[in-house]
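Have a look below at one chain only, the form predicted on its own, in structure tokens format.
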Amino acid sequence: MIVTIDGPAGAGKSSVARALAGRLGFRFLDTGAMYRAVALAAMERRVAWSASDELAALSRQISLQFDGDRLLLDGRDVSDEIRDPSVAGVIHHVADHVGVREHLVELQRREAERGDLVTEGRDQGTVVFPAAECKVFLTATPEERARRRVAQDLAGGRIVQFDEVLQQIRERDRRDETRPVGRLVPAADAVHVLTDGLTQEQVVDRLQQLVSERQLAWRANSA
């Protein structure tokens, strides 16, 4: 079985689906680590971002793998490496290139080949998994995103203006939706879930039953 989750920025679609997946026993697909490892290979190997050629090429002749939660660039572990602010900065350039985006949705589906699967992302219930058994769009207002990232910050000693972060995730939202590809938009029999005032636990909660409920009419359908 396949579940998808797509959403905006900060709608905490990475932890609910990882905490998802344990709960189900499916093994989880973190798409955005994907992205980051062709984004820091390029940087390793001084590509330009206005090559065009190379980025597609590059995407093809490195090798990723997940050991667990762990994702391997070329048998090197750079789980920690491609979380640095210095990538996140530059993901784009790899996210809305066609090429990159091709192949690493060829190696996103050979991961479902693999067995159950919870995968998050923009475009996995539309453009990767249009035929997965179960759905979500998991969203939040962009008020709420903003509290929740401002909390974050300043627990990690980090002062910011809650104006100014709402400005930054409206703007994301608005590039989001207008990528040319990979473009966020649910998918037409996508359940969509709001999670203002909800905790992750709540959250996760409300997808297992979900997932419960289409894997009964499944095996009903099946019957």
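Since the one above is the form predicted on its own, can you give the form predicted in complex with ligand DC too?
FYI, this one's just the chain on its own, none of its partners or other molecules.
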């Protein structure tokens, strides 16, 4: 079974999807990490963002492998580096690139051939797995997402301005929603889950319930 979780940045998709996969005993795929790794590789190899063909070729040359929660780029663990703000600042060059997306979509589909999967991103229920048995569109209002970010940063000893964070979140939403390919849009058959005011545990409970219902319906249909 394939469970897709799409939604905007900061809605808690990764932690929720990872926890859900753990509970279900499914594998977990963080597709944002793949885009981040291509951006990191391009930065390291100094590929110009305007060199469209080179960027597409690079995405095909590198090896991306998940080892549990860690992502290996050509065998090197880059799980922490890809979270650096310098990567976030340039990632749109990669996420907006048709050729790079084509290749990463192919890799993502290959992951699903290995069995049950919870996958999260922006286009999983629309472009990558349109026939997925269970699709979720996970959101939180920009204000709620900004509040969570500020609280997280404070806990990590960093002081950030709420208005500034809110502005960044709105800008990322705008980019995600207007990208020429793979744009963030809910699949017509996705279940919308608004996480404002809910704990992560409550969200995972809700999704687990949804998956159980789908599994029952699916088994009934295939019996």
